[in-house]
Every structure is written in C-alpha cells, then in structure tokens.
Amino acid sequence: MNVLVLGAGQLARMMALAGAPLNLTISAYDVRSGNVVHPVTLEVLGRGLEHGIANADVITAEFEHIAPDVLRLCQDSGKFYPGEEAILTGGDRRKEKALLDKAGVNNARYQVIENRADFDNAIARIGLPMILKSALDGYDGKGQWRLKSADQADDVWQDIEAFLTASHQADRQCVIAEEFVRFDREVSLIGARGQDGNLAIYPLTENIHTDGILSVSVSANENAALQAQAESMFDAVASALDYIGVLAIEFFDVNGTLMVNEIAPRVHNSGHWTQQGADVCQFENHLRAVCGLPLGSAKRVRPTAMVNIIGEVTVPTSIMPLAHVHWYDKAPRPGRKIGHINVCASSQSELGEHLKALSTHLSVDEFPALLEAAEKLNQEA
C-alpha cells in the first residue's frame, strides 16, 4: 500500500521508518518545492501534487498549516485521512474552539478578535490577565501575546494590529482572546481512532516547556481519574470530527480538572516517547488507522521520557548507554527541533535518576528542563 504524507519533515520521516515493517511505502509531498520525495533520503520521486495523489492509496498529513487548495484536491480524491476538515480545524483556532464547544469539552472562555472594538470587548468580558493567540500559523509560542494590565492594552493592540496587517493570510487571519488559566501543569494525550471507530489511547504525558517550546515530555505514572477525563474528552472530540488517525490533545491540569488547551490532528512531539516506551508507537498506529488496519496496543511498557534537541546542538556519544537518540537530518538553527532523545527505565524513580545522569553530559543552557523533570519524578515516586 502506498501512503502519501503532506509535508516532508521529521514526522513524515518517522512514519516512513514505522511503516517499512508493515510493507507500507511512504512518500511525502514537499509543500515548498512541489516535489514528491522519499521522507528519509529526500530523493525526488515525482513532481506535483497530482502525481502524488495518483500514485497513492492513502493520503495523510504531518502538519496543519496546509494551503486550502492542497487540502481540497486531497479531499476530492477520497483517499485523505483524517481529512480536510480535521486539518483545517487543527490549523485555525476559530474552528478549533467551535469544535470544542460542539463536543462539549471543557476549555478556556474566549472571544474572536478582528478589530479594536472586539479587543476592548474581550477585555471587558473575559477580564485580565488574558492570553491572545493568532488564529492561523501560531506554534511553539509564536503569534501569542499576554495582556496583564489595562495600561498595556494600547501597546499590545498596536503589536497585534501590525501582526494582522503583515500576515501572509491577512484576509483570513484574526486573533483569539482567552482567559488566563492558572494551571498546575500541562499534560497531553495521544490516541488513535481507526476506520471502524475503535480507539487505542496512550497514557497521559506531562510536558515541560521552555520559552514556549516543548523541552521534555514524561510518561511514567498513573492517574486513573485524570486518564478517564482525558479519554472521555478524546472520544468526544474524535467523534465530533469523525476522526481517523492519531490525534493529540493538550490539556491544562487545574487542581485535578482537565481543560483542553489545543488539539493537533496528527502524530505529535509529546508522543515521541512511544517509540521506545509503548507496545506500538504513535507512528505505526497512525498508519494502521489511515490504512484501515487493526490498531495496535497503546500500552506503556516502561516509564519513558522524551527530550527535545533544539537549536545548534550536538550531543556527546557518552549519553548513548542512557538514551535512544533520534536525529532528523535537519540543518541546525536557533529554536529548531533537530532531534530528540528517549530515555527509558524500569521504574519512575529510576527514570528520574537516568534523567539526572543525562544532565551531567548535556549543557543546562541547551537542555534546561532535564533537572526539573528529574526532580518531579523523584518527588512523585
């Protein structure tokens, strides 16, 4: 079976690696060049989206910010999973908020802002402090503002107005204002939904961010109450979208009550731990789902943490006894994810010790959350 992935980045690469044992042939449509390429070698296999669609049995996506005309061509082929509406929803916070309301899941109060009057109304209705996020193209902390007090309003609005004007999608762009949620931590849930409606849902992970970018994601402990909340909301959202494939949902944990922060209609950075820590990884389960194959077990087989490699970083070979290193074959630059490290252990406390040991080999400036993650694991053990 031939699978075409929209996008030729690291997620397509990891899908290709997971698909080979299933005898699936994975190609990727590079949205920048218009070429169909091999996701690992980047060898050009063909030119043009039409060529890719014609040679594919199934089409899927590795990211949300895809041009509407590309999505429409794929949808019209009848081969596209999770489909046009799911990808559009993941890439547009207006649609995402409407979906969460439709599914009846807990999320932050919000208001759509297109002009200064909307901005002033949001301040009056939602109150301060407030978070503002671009509806389109925002990720890894980009396209976001925090309004803490009324005396900042004019400056923040001027910045937002300039952003809206400069956006390459200015005709469709807007900003979503959200109440500021005082949460204890962020957790995420990765799950797969098959063409038959069956679910395979992984255990919750706890995420630690640095400057808006995920640094460490840990799957090590059990919280049955939180897991049940998360799975219920996953089912509601996936059913509302008639979703097929892997879906990620990020939550705020507020005193034991979960609130959806955002969704990602694809395999997700916080699920990379499943490569070494789960019975069947998220990449294989996504391919199983979109290809109409039975889903595999999402059971965690051992406590595991994923550590992002970000920027112009190298890692010493001395970490190899402690870790599984995954490089993306991407040119390093500040803020860019160029790889990740999976660290496994037989227990939660041992995982904390492994992360602590790993920190002695790596720069605290380049891997700032390692010790924080280790300390949390040791406190909870």
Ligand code: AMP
Given for the second form:
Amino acid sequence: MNVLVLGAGQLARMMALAGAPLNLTISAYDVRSGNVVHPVTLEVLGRGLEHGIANADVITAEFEHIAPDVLRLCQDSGKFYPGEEAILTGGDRRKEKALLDKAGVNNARYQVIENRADFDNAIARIGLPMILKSALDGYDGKGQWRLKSADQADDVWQDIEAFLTASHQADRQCVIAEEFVRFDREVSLIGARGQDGNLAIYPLTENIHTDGILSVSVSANENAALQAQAESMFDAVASALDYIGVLAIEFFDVNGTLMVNEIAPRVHNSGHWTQQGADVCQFENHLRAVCGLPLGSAKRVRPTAMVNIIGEVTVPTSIMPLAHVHWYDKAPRPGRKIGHINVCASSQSELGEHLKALSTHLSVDEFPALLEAAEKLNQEA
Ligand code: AMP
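Give me the form predicted together with adenosine monophosphate now, not the form predicted on its own.
Below is the entire complex, every chain and molecule, led by the chain shown above.
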C-alpha cells in the first residue's frame, strides 16, 4: 500500500520506518518545495501534489498548519485520513475550542478576540491573569501573550493589534483569550481510532516543557482514575470528529481533574516513548488506522521516558548503553528538534536512576528538564 504524508519532517520519517515491516511504502509531500520526497532520504520522487495524490492509496498528515487548498484537494480524493475537518480543527484554536465545547469536555474558559472591544470584554469576563493565543500558526508556545495585570493591557493590546495587522492570513487570523490555569502538571494522552471505530489508547504520559517546548515526557505509573478521565474525553473528542488515525490530547492536571489544553490530529512528540515502551508504537498504529488495518496493542511494556534533543547539541556515544537514540537527520538550529532519546527501565525508580545516569553524560543547559524528571520519578516511586 502507498501512503502519502503531508509534511516531510521527522514524523513522516518515523512513520516510514514503522511502516516498512508492514510493506507500507511511505512518501512525503514537502509543502514548502511542492515536491514528493522519500521521507528518510529526502530524495525527490516527483513533483506536485496531484502526482502524489494519484500514486497514493491513502493520504495522511504529520502537521496541521497546511494550506486550505492542499487539504481540499486531498479531501476530494476520498483517500484522506483523519481528513480535512480534523486537520483544520487542530490548526485553528477557534475551531478547536468549539469542538471541545461540542464534545462536552472540560477546557479553560475563553473568548474569541477580533478587536479592542472583545479584548476589554475578555478581561472583564475571564479575569486576570489571562493568556492570549493566536488562533492560527501557534505551536510550541509561539504566538502567545500573557496579561498579568490591568496596567499592561494597553501594551499587550498594541502587540496583538500589530500581530493581527501583519498576519499573512489576516482574513482568518484572530486571538483566543483563555483563563490562566494554575495546573499541577501537564499530561497527554495518545490514542488511535480505527476505521471500524475501535480504539487503542496508550497510558498517560507526563510532559515537562522548557520555554514552551517539550523537553522530557515520562510514561510511568499513572493512576487508573486519571487514565479513565482522559480516555472518556478522548472518546468524546474522537467521536465528535469521526476521527480515524492517531489523535493526541494535551491536558492540564489540576489537583486530579483534567482540563484539555489542546489537541493534535496526528502522531505527537509526547508519544515517541511508545517506540520502545509500548507493544505497538504510535507510528505503526497511526498507519494501521489510516490503512484500514486492525489496530495493535497500546499496552505499556515498561516504564519509558523520552528526552528531546533540541538545538545545536551533540550527544556523546557513551549514552548508548542507557538509551535508544533517534536522530532526525536535520541540520541543528537553535530551538529545533533534531532527535530524541528513549530511556527504558523495569520499574519507576529504576527509570529515575537511568535518567540520573544519563544526565551525567549531558549538559544541564542543553537538557534542562532531565534531572527534574529523574527527581520526580524517585519521589513518586
Ligand atoms: P500551548 O501552545 O497552548 O500548548 O501552550 C504552551 C504552554 O503554555 C503550555 O504547555 C502551558 O505550559 C502554557 N499554557 C497554555 N495555556 C495555558 C493556560 N490557559 N493557563 C496556563 N498556562 C497555559
């Protein structure tokens, strides 16, 4: 079977690696160059989306910021999963919030802001502190403003107004104001929904961010009540979208009650631990779902942590006895994800020990959340 992935980054690459044993041939559409490329070697296989669509049995996506005309062409082919509506929803916070409300899942109070009157209204209704996020093109904490006190309102509004005016999608761009949630921690749930409606849902994973970018994700022991809460919200959101494929949901954990922060209609960075820690990894389960194959088990087989390699960083080979290293073959740039490291163990406390041992080989500045994750695991064990 031939699968075309919209996007030619590391997620398409890892899909290709996971799909090979199933005889699934993956190609990737690079939205910037307009070429269809091999997702691992990036060799150009052909030019143009039409060519890619014609050669594909199935089309999917590895990111959500895709031009509407590209999505439309794929949708019209009848081969696209999870489909246009799911990708548009993941890429537009306004649509995402409406979906969360429709699915009846707990999420932060919000207001759509298009002008100063909406902004003032939001301050009065939601209260301060407040967080403001661009509806389109927001990721890894980009396109966000924090309004802590009323005396900052004019300055923050000036920034937002300039941003809206400069937006190349001015007709569709707006800002969502959200209540500031005082969460204890951030967790996410990754799951697949098959064409038969069956679900394969992984255990929750805890995420530690640095400067808005995921640093470390730990899948160890989570309590059953929290998992049940997350799964019921997953079911509601996936059903509301009639979703097919892997869907990721990021939550705030507020004293044992989960609140959805955002969804991603694709395989997700906080699911990379499944490559070594789960029976069948997220990449394979995504392919199984979109290709109409039965889903595989999402059981965690051992506590596992994922550590992102970000920026202009080198990693010594001395970590290899402790780690599974996944490089993306990308040129290092500040803030860019260029690889990740999966660390496994037979128990939660051993995972903490392994992360601590890993940290002795790596720079604290480059891997700032590693020790924090190790200490948390040891405290909880
Ligand atoms: P996002 O791009 O929506 O995932 O936001 C990036 C990060 O900002 C999140 O991982 C949170 O740490 C923080 N954040 C986002 N929304 C809120 C909120 N409503 N209240 C508090 N912190 C938030």
